[in-house]
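Quick heads-up: it's one chain on its own, the form predicted alone, in C-alpha coordinates.
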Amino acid sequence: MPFSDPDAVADYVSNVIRQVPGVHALHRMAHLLLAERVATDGHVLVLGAGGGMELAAFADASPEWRFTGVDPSAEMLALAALTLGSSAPRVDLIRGYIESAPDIAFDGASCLLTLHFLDREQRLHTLRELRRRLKPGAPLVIAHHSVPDDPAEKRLWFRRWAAFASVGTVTDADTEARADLMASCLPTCAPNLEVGMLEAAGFERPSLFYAALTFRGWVTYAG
(Lines of atoms letter the chains of each structure in order from A and count residues from 1; the text may use other names and numbers.)
(Lines give C-alpha, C1' and ligand atoms only; values in the text may rest on other atoms or scores of the structure.)
Protein backbone atom coordinates (compact mmCIF):
# COMPACT_ATOMS: atom_id res chain seq x y z
CA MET A 1 0.00 0.00 0.00
CA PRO A 2 1.47 3.41 -0.96
CA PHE A 3 0.23 5.02 2.25
CA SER A 4 2.17 2.48 4.32
CA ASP A 5 5.45 3.06 2.48
CA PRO A 6 7.74 5.15 4.74
CA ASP A 7 9.01 7.32 1.87
CA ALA A 8 5.48 8.01 0.63
CA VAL A 9 4.32 8.92 4.13
CA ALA A 10 7.34 11.19 4.69
CA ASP A 11 6.63 13.03 1.41
CA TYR A 12 2.85 13.07 1.76
CA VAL A 13 2.33 16.69 2.78
CA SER A 14 4.72 18.14 0.20
CA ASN A 15 3.17 15.94 -2.52
CA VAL A 16 -0.36 17.04 -1.66
CA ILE A 17 0.65 20.70 -1.75
CA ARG A 18 2.27 20.18 -5.16
CA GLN A 19 -0.42 17.98 -6.68
CA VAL A 20 -3.71 19.47 -5.41
CA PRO A 21 -4.28 22.99 -6.72
CA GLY A 22 -4.99 25.38 -3.86
CA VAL A 23 -5.14 22.66 -1.22
CA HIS A 24 -4.82 25.09 1.69
CA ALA A 25 -7.67 27.17 0.27
CA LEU A 26 -9.66 23.94 -0.15
CA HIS A 27 -9.28 23.27 3.57
CA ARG A 28 -10.33 26.82 4.43
CA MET A 29 -13.40 26.57 2.19
CA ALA A 30 -14.31 23.16 3.63
CA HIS A 31 -14.13 24.58 7.14
CA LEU A 32 -16.26 27.58 6.18
CA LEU A 33 -18.95 25.30 4.74
CA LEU A 34 -18.93 23.05 7.80
CA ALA A 35 -19.02 26.01 10.18
CA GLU A 36 -22.22 27.31 8.61
CA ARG A 37 -24.07 24.51 10.41
CA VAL A 38 -21.72 22.99 12.98
CA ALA A 39 -22.10 24.58 16.42
CA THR A 40 -19.16 26.05 18.33
CA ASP A 41 -18.85 22.85 20.39
CA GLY A 42 -19.65 20.51 17.49
CA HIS A 43 -18.26 17.04 16.75
CA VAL A 44 -16.98 16.49 13.19
CA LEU A 45 -16.15 13.20 11.47
CA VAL A 46 -13.17 13.28 9.09
CA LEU A 47 -13.00 10.22 6.85
CA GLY A 48 -9.63 9.70 5.19
CA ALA A 49 -7.93 11.63 7.98
CA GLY A 50 -4.40 10.28 7.42
CA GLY A 51 -1.79 13.00 7.26
CA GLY A 52 -3.94 15.31 9.36
CA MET A 53 -3.81 18.35 7.09
CA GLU A 54 -7.52 19.12 7.08
CA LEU A 55 -7.88 18.07 10.72
CA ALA A 56 -5.22 20.60 11.71
CA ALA A 57 -6.80 23.33 9.59
CA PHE A 58 -10.26 22.68 11.06
CA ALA A 59 -8.94 22.46 14.61
CA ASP A 60 -7.05 25.75 14.29
CA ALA A 61 -10.08 27.53 12.85
CA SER A 62 -12.59 26.14 15.39
CA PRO A 63 -10.75 25.63 18.68
CA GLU A 64 -13.77 24.15 20.48
CA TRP A 65 -14.72 21.53 17.91
CA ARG A 66 -14.06 17.86 18.64
CA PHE A 67 -13.08 15.44 15.90
CA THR A 68 -13.06 11.78 15.02
CA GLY A 69 -10.58 10.94 12.27
CA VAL A 70 -10.69 7.59 10.45
CA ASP A 71 -8.08 6.18 8.06
CA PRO A 72 -6.95 2.65 7.12
CA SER A 73 -3.22 3.44 7.36
CA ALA A 74 -1.56 3.32 10.77
CA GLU A 75 1.44 5.18 9.36
CA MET A 76 -0.73 8.02 8.03
CA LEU A 77 -2.57 8.26 11.35
CA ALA A 78 0.78 8.60 13.11
CA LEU A 79 1.61 11.44 10.74
CA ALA A 80 -1.78 13.01 11.53
CA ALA A 81 -1.01 12.94 15.24
CA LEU A 82 2.26 14.78 14.60
CA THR A 83 0.59 17.30 12.29
CA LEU A 84 -2.09 18.07 14.88
CA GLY A 85 0.44 19.01 17.54
CA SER A 86 -1.28 20.68 20.49
CA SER A 87 -4.72 20.02 18.96
CA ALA A 88 -4.26 16.24 19.17
CA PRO A 89 -6.18 15.85 22.50
CA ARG A 90 -9.36 17.01 20.74
CA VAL A 91 -9.10 14.30 18.08
CA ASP A 92 -9.87 10.59 18.31
CA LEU A 93 -7.88 8.81 15.57
CA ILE A 94 -9.26 5.42 14.51
CA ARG A 95 -7.67 2.95 12.12
CA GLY A 96 -10.17 1.54 9.65
CA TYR A 97 -12.84 2.46 7.15
CA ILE A 98 -16.25 4.11 7.55
CA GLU A 99 -17.58 1.06 9.43
CA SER A 100 -14.99 1.75 12.14
CA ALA A 101 -16.41 5.22 12.84
CA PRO A 102 -18.61 5.46 15.94
CA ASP A 103 -22.26 4.87 15.16
CA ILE A 104 -23.36 8.24 16.52
CA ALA A 105 -24.90 11.38 15.06
CA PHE A 106 -22.08 13.75 14.10
CA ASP A 107 -22.66 17.45 13.51
CA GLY A 108 -20.76 17.41 10.21
CA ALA A 109 -18.28 15.42 8.17
CA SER A 110 -15.60 15.74 5.54
CA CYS A 111 -14.03 13.29 3.12
CA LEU A 112 -11.24 14.93 1.13
CA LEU A 113 -8.97 13.30 -1.47
CA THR A 114 -10.33 9.87 -0.61
CA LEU A 115 -13.42 8.76 -2.54
CA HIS A 116 -11.59 8.56 -5.89
CA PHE A 117 -9.88 5.40 -4.56
CA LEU A 118 -13.24 3.59 -4.21
CA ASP A 119 -15.20 1.90 -6.97
CA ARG A 120 -18.82 2.93 -7.41
CA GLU A 121 -20.27 0.21 -5.21
CA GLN A 122 -17.83 0.96 -2.39
CA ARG A 123 -18.35 4.68 -2.83
CA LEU A 124 -22.13 4.51 -2.58
CA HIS A 125 -21.84 2.27 0.48
CA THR A 126 -19.42 4.72 2.10
CA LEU A 127 -21.68 7.68 1.38
CA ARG A 128 -24.68 5.85 2.85
CA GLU A 129 -22.69 5.03 5.99
CA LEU A 130 -21.61 8.65 6.25
CA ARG A 131 -25.23 9.75 5.96
CA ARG A 132 -26.24 7.30 8.68
CA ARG A 133 -23.71 8.90 11.03
CA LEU A 134 -24.89 12.49 10.53
CA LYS A 135 -27.66 14.48 12.16
CA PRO A 136 -30.44 15.55 9.77
CA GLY A 137 -29.31 18.67 7.97
CA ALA A 138 -25.65 18.17 8.89
CA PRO A 139 -23.13 19.13 6.19
CA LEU A 140 -20.82 16.79 4.34
CA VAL A 141 -17.90 18.25 2.36
CA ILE A 142 -16.16 16.05 -0.22
CA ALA A 143 -13.44 16.70 -2.80
CA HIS A 144 -11.45 14.37 -5.03
CA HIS A 145 -10.61 13.57 -8.66
CA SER A 146 -13.77 13.66 -10.78
CA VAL A 147 -13.46 13.63 -14.57
CA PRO A 148 -15.63 12.69 -17.57
CA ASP A 149 -16.11 8.98 -18.17
CA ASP A 150 -15.23 9.26 -21.87
CA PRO A 151 -11.75 7.65 -22.12
CA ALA A 152 -10.27 10.36 -24.33
CA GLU A 153 -11.62 13.16 -22.15
CA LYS A 154 -10.48 11.41 -18.99
CA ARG A 155 -6.95 10.99 -20.30
CA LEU A 156 -6.84 14.61 -21.51
CA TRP A 157 -7.76 15.92 -18.06
CA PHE A 158 -5.28 13.66 -16.30
CA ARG A 159 -2.57 14.75 -18.72
CA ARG A 160 -3.30 18.37 -17.77
CA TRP A 161 -3.24 17.47 -14.07
CA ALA A 162 0.00 15.48 -14.40
CA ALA A 163 1.66 18.40 -16.19
CA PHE A 164 0.58 20.73 -13.37
CA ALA A 165 1.66 18.36 -10.61
CA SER A 166 5.08 17.59 -12.06
CA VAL A 167 6.30 20.92 -13.44
CA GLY A 168 10.08 20.93 -13.35
CA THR A 169 10.40 17.52 -11.71
CA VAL A 170 9.94 14.88 -14.45
CA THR A 171 10.19 14.52 -18.21
CA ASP A 172 7.28 14.89 -20.63
CA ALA A 173 7.36 11.12 -21.16
CA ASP A 174 7.00 10.56 -17.41
CA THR A 175 4.06 12.97 -17.34
CA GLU A 176 2.35 11.09 -20.16
CA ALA A 177 2.94 7.77 -18.41
CA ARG A 178 1.52 9.10 -15.17
CA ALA A 179 -1.56 10.42 -16.95
CA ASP A 180 -2.11 7.03 -18.58
CA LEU A 181 -1.75 5.26 -15.24
CA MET A 182 -4.21 7.55 -13.47
CA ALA A 183 -6.76 7.39 -16.27
CA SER A 184 -6.64 3.59 -16.46
CA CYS A 185 -6.37 2.66 -12.78
CA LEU A 186 -8.21 5.25 -10.71
CA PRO A 187 -11.98 4.46 -10.43
CA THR A 188 -13.16 8.02 -10.98
CA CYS A 189 -16.73 9.11 -11.62
CA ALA A 190 -18.06 11.87 -13.84
CA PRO A 191 -19.38 14.91 -11.93
CA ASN A 192 -23.03 14.19 -12.76
CA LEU A 193 -22.66 10.66 -11.36
CA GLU A 194 -21.06 12.05 -8.21
CA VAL A 195 -24.14 14.19 -7.62
CA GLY A 196 -26.43 11.25 -8.34
CA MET A 197 -24.65 9.05 -5.80
CA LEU A 198 -24.86 11.73 -3.12
CA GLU A 199 -28.61 11.95 -3.68
CA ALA A 200 -28.98 8.15 -3.77
CA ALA A 201 -27.15 7.97 -0.43
CA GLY A 202 -29.67 10.30 1.21
CA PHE A 203 -28.00 13.69 0.84
CA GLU A 204 -29.76 16.83 -0.36
CA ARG A 205 -28.83 19.91 -2.40
CA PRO A 206 -25.30 18.94 -3.51
CA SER A 207 -23.50 22.13 -4.58
CA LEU A 208 -20.17 22.43 -6.35
CA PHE A 209 -17.79 24.73 -4.48
CA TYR A 210 -14.35 23.71 -5.79
CA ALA A 211 -13.08 22.89 -9.27
CA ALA A 212 -9.40 22.65 -10.17
CA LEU A 213 -8.30 20.63 -13.20
CA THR A 214 -9.30 17.02 -12.35
CA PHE A 215 -10.55 17.86 -8.86
CA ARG A 216 -14.12 18.69 -7.86
CA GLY A 217 -15.59 19.42 -4.45
CA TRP A 218 -19.21 19.46 -3.25
CA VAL A 219 -21.04 20.42 -0.10
CA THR A 220 -24.25 18.56 0.63
CA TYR A 221 -26.58 17.98 3.58
CA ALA A 222 -27.99 14.90 5.31
CA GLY A 223 -31.63 14.48 4.37
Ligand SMILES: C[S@@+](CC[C@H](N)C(=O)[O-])C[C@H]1O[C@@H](n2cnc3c(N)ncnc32)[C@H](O)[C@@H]1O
Second form
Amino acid sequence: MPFSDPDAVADYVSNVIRQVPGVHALHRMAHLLLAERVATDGHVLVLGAGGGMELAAFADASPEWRFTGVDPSAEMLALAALTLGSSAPRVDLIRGYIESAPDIAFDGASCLLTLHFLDREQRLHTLRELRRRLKPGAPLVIAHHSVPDDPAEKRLWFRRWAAFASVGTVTDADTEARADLMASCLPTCAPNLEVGMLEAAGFERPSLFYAALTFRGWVTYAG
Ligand SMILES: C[S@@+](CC[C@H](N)C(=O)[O-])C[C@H]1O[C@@H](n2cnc3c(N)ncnc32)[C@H](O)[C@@H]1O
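Having looked at the form predicted alone, could you now put up the form predicted together with the named molecule?
Full complex below, order starting with the chain above.
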Protein backbone atom coordinates (compact mmCIF):
# COMPACT_ATOMS: atom_id res chain seq x y z
CA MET A 1 0.00 0.00 0.00
CA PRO A 2 1.92 3.12 -1.20
CA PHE A 3 0.31 5.40 1.38
CA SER A 4 1.73 3.43 4.30
CA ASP A 5 5.21 2.93 2.79
CA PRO A 6 7.56 5.37 4.64
CA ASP A 7 9.69 6.09 1.53
CA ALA A 8 6.65 6.77 -0.65
CA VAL A 9 5.16 9.03 2.02
CA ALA A 10 8.46 10.92 2.48
CA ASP A 11 8.55 11.66 -1.27
CA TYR A 12 4.81 12.29 -1.54
CA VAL A 13 4.77 16.07 -2.01
CA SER A 14 7.59 16.20 -4.57
CA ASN A 15 6.03 13.29 -6.49
CA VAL A 16 2.63 14.98 -6.65
CA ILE A 17 4.18 18.22 -7.91
CA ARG A 18 6.01 16.27 -10.65
CA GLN A 19 3.14 13.97 -11.58
CA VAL A 20 0.00 16.13 -11.46
CA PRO A 21 0.09 18.87 -14.11
CA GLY A 22 -0.52 22.25 -12.49
CA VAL A 23 -1.28 20.84 -9.05
CA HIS A 24 -0.84 24.19 -7.28
CA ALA A 25 -3.21 25.80 -9.79
CA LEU A 26 -5.63 22.91 -9.17
CA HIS A 27 -5.61 23.77 -5.45
CA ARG A 28 -6.20 27.45 -6.18
CA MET A 29 -9.09 26.66 -8.53
CA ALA A 30 -10.61 24.20 -6.04
CA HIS A 31 -10.42 26.87 -3.32
CA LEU A 32 -11.98 29.49 -5.58
CA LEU A 33 -14.89 27.17 -6.44
CA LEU A 34 -15.46 26.30 -2.77
CA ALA A 35 -15.20 29.96 -1.70
CA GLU A 36 -18.03 30.95 -4.06
CA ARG A 37 -20.44 29.28 -1.61
CA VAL A 38 -18.57 28.67 1.66
CA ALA A 39 -18.89 31.58 4.13
CA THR A 40 -15.81 33.23 5.67
CA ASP A 41 -16.17 31.10 8.82
CA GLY A 42 -17.29 27.93 6.99
CA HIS A 43 -16.45 24.29 7.78
CA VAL A 44 -15.04 22.22 4.92
CA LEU A 45 -14.70 18.44 4.73
CA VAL A 46 -11.58 17.16 2.91
CA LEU A 47 -11.79 13.46 2.06
CA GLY A 48 -8.50 11.71 1.23
CA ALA A 49 -6.74 14.48 3.16
CA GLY A 50 -3.42 12.65 3.51
CA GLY A 51 -0.32 14.73 2.79
CA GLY A 52 -2.22 17.91 3.65
CA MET A 53 -1.41 19.76 0.42
CA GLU A 54 -4.93 20.99 -0.42
CA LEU A 55 -5.74 21.51 3.27
CA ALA A 56 -2.71 23.82 3.58
CA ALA A 57 -3.61 25.69 0.38
CA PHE A 58 -7.25 26.16 1.47
CA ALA A 59 -6.25 27.15 5.01
CA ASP A 60 -3.80 29.77 3.72
CA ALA A 61 -6.36 31.22 1.32
CA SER A 62 -9.24 31.30 3.83
CA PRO A 63 -7.77 32.01 7.28
CA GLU A 64 -11.10 31.60 9.12
CA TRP A 65 -12.32 28.33 7.61
CA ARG A 66 -12.29 25.22 9.79
CA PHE A 67 -11.61 21.80 8.31
CA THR A 68 -12.20 18.14 8.91
CA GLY A 69 -9.70 15.97 7.04
CA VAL A 70 -10.34 12.23 6.72
CA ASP A 71 -7.91 9.60 5.44
CA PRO A 72 -7.33 5.89 6.19
CA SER A 73 -3.50 6.19 6.24
CA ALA A 74 -1.89 7.12 9.57
CA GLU A 75 1.37 7.93 7.75
CA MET A 76 -0.34 10.29 5.29
CA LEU A 77 -2.20 11.99 8.16
CA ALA A 78 1.09 12.50 10.00
CA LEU A 79 2.49 14.14 6.86
CA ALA A 80 -0.66 16.31 6.66
CA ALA A 81 -0.10 17.55 10.22
CA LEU A 82 3.48 18.47 9.26
CA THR A 83 2.44 20.18 6.01
CA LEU A 84 -0.23 22.21 7.83
CA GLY A 85 2.24 23.77 10.27
CA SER A 86 0.64 26.72 12.03
CA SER A 87 -2.77 26.02 10.40
CA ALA A 88 -2.98 22.62 12.15
CA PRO A 89 -5.16 23.90 15.06
CA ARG A 90 -7.96 24.70 12.56
CA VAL A 91 -8.04 21.14 11.22
CA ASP A 92 -9.47 17.98 12.77
CA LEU A 93 -7.63 15.04 11.22
CA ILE A 94 -9.53 11.76 11.45
CA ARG A 95 -8.18 8.34 10.49
CA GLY A 96 -10.77 6.41 8.51
CA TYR A 97 -13.07 6.42 5.51
CA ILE A 98 -16.07 8.63 4.77
CA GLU A 99 -18.13 6.86 7.49
CA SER A 100 -15.69 8.27 10.07
CA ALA A 101 -16.49 11.86 9.10
CA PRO A 102 -18.89 13.48 11.57
CA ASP A 103 -22.52 13.32 10.50
CA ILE A 104 -22.93 17.10 10.36
CA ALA A 105 -23.84 19.47 7.53
CA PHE A 106 -20.56 20.79 6.13
CA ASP A 107 -20.48 23.97 4.03
CA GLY A 108 -18.34 22.39 1.30
CA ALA A 109 -16.12 19.41 0.55
CA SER A 110 -13.26 18.29 -1.64
CA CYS A 111 -11.86 14.93 -2.64
CA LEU A 112 -8.66 15.29 -4.70
CA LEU A 113 -6.53 12.55 -6.29
CA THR A 114 -8.44 9.87 -4.38
CA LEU A 115 -11.64 8.62 -6.07
CA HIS A 116 -9.70 6.83 -8.86
CA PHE A 117 -8.62 4.25 -6.24
CA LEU A 118 -12.24 3.25 -5.49
CA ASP A 119 -14.21 0.71 -7.50
CA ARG A 120 -17.62 1.82 -8.76
CA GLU A 121 -19.59 0.43 -5.81
CA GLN A 122 -17.26 2.03 -3.22
CA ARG A 123 -17.19 5.24 -5.20
CA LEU A 124 -20.97 5.60 -5.40
CA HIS A 125 -21.26 4.77 -1.70
CA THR A 126 -18.55 7.36 -0.87
CA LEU A 127 -20.22 10.03 -3.00
CA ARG A 128 -23.61 9.35 -1.36
CA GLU A 129 -22.07 9.59 2.11
CA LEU A 130 -20.35 12.84 1.09
CA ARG A 131 -23.69 14.18 -0.14
CA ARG A 132 -25.34 13.26 3.19
CA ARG A 133 -22.74 15.39 5.02
CA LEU A 134 -23.26 18.57 2.98
CA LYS A 135 -25.79 21.38 3.33
CA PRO A 136 -28.15 21.58 0.32
CA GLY A 137 -26.42 23.63 -2.38
CA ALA A 138 -22.96 23.15 -0.84
CA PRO A 139 -20.13 22.61 -3.34
CA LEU A 140 -18.08 19.45 -3.78
CA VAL A 141 -14.83 19.65 -5.77
CA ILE A 142 -13.29 16.43 -7.08
CA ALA A 143 -10.29 15.73 -9.35
CA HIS A 144 -8.51 12.50 -10.25
CA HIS A 145 -7.54 10.25 -13.18
CA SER A 146 -10.52 9.84 -15.53
CA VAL A 147 -9.87 8.29 -18.94
CA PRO A 148 -11.89 6.73 -21.77
CA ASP A 149 -12.96 3.10 -21.28
CA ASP A 150 -11.69 1.97 -24.68
CA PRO A 151 -8.53 -0.03 -23.82
CA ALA A 152 -6.36 1.47 -26.58
CA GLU A 153 -7.42 5.04 -25.75
CA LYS A 154 -6.94 4.43 -22.04
CA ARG A 155 -3.44 3.04 -22.59
CA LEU A 156 -2.52 5.93 -24.90
CA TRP A 157 -3.51 8.54 -22.31
CA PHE A 158 -1.69 6.76 -19.49
CA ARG A 159 1.40 6.50 -21.72
CA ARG A 160 1.27 10.28 -22.26
CA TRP A 161 0.80 10.86 -18.53
CA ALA A 162 3.66 8.46 -17.61
CA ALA A 163 5.98 10.27 -20.05
CA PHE A 164 5.02 13.60 -18.47
CA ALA A 165 5.34 12.31 -14.90
CA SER A 166 8.71 10.65 -15.26
CA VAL A 167 10.46 12.98 -17.68
CA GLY A 168 14.23 12.49 -17.68
CA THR A 169 14.30 10.02 -14.81
CA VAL A 170 13.53 6.61 -16.37
CA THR A 171 13.80 4.65 -19.62
CA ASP A 172 11.10 4.38 -22.27
CA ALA A 173 10.53 0.79 -21.15
CA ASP A 174 9.89 2.00 -17.58
CA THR A 175 7.41 4.55 -18.89
CA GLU A 176 5.61 1.87 -20.91
CA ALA A 177 5.50 -0.44 -17.90
CA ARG A 178 4.11 2.29 -15.70
CA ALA A 179 1.43 3.16 -18.24
CA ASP A 180 0.42 -0.51 -18.42
CA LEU A 181 0.26 -0.76 -14.64
CA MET A 182 -1.91 2.33 -14.28
CA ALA A 183 -4.22 1.32 -17.13
CA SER A 184 -4.70 -2.19 -15.74
CA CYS A 185 -4.82 -1.52 -11.97
CA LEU A 186 -6.72 1.71 -11.42
CA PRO A 187 -10.52 1.34 -11.51
CA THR A 188 -10.89 4.58 -13.49
CA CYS A 189 -14.21 5.79 -14.88
CA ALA A 190 -14.74 7.60 -18.18
CA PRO A 191 -15.73 11.28 -17.83
CA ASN A 192 -19.40 10.67 -18.75
CA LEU A 193 -19.69 7.97 -16.07
CA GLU A 194 -18.10 10.32 -13.51
CA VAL A 195 -20.88 12.81 -14.18
CA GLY A 196 -23.53 10.05 -14.03
CA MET A 197 -22.22 8.85 -10.66
CA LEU A 198 -22.23 12.35 -9.18
CA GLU A 199 -25.87 12.74 -10.27
CA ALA A 200 -26.81 9.26 -8.99
CA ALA A 201 -25.33 10.22 -5.61
CA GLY A 202 -27.56 13.31 -5.37
CA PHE A 203 -25.28 16.03 -6.73
CA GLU A 204 -26.47 18.61 -9.25
CA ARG A 205 -24.94 20.55 -12.17
CA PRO A 206 -21.52 18.83 -12.36
CA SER A 207 -19.19 21.09 -14.36
CA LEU A 208 -15.74 20.25 -15.63
CA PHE A 209 -13.17 22.83 -14.46
CA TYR A 210 -9.84 21.00 -14.88
CA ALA A 211 -8.50 18.71 -17.60
CA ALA A 212 -4.84 17.72 -17.87
CA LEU A 213 -3.74 14.54 -19.68
CA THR A 214 -5.43 11.74 -17.65
CA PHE A 215 -6.79 14.07 -14.95
CA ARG A 216 -10.25 15.64 -14.81
CA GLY A 217 -11.84 17.79 -12.12
CA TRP A 218 -15.48 18.71 -11.52
CA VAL A 219 -17.37 21.07 -9.24
CA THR A 220 -20.89 20.00 -8.30
CA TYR A 221 -23.50 20.94 -5.70
CA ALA A 222 -25.43 18.93 -3.12
CA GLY A 223 -29.03 18.55 -4.36
C1 LIG B 1 -2.87 10.35 -3.94
S2 LIG B 1 -3.30 10.64 -2.28
C3 LIG B 1 -4.13 12.22 -2.39
C4 LIG B 1 -3.99 13.00 -1.12
C5 LIG B 1 -4.44 14.47 -1.22
N6 LIG B 1 -5.86 14.55 -1.43
C7 LIG B 1 -3.72 15.21 -2.32
O8 LIG B 1 -4.38 15.63 -3.29
O9 LIG B 1 -2.50 15.39 -2.23
C10 LIG B 1 -4.68 9.56 -2.02
C11 LIG B 1 -5.11 9.53 -0.57
O12 LIG B 1 -6.37 8.85 -0.50
C13 LIG B 1 -6.39 8.05 0.65
N14 LIG B 1 -7.45 7.05 0.44
C15 LIG B 1 -7.38 5.85 -0.17
N16 LIG B 1 -8.60 5.26 -0.20
C17 LIG B 1 -9.46 6.15 0.41
C18 LIG B 1 -10.85 6.13 0.68
N19 LIG B 1 -11.63 5.10 0.33
N20 LIG B 1 -11.40 7.20 1.32
C21 LIG B 1 -10.63 8.27 1.65
N22 LIG B 1 -9.30 8.34 1.42
C23 LIG B 1 -8.72 7.29 0.80
C24 LIG B 1 -4.97 7.51 0.76
O25 LIG B 1 -4.64 7.07 2.05
C26 LIG B 1 -4.16 8.74 0.34
O27 LIG B 1 -3.79 9.54 1.44
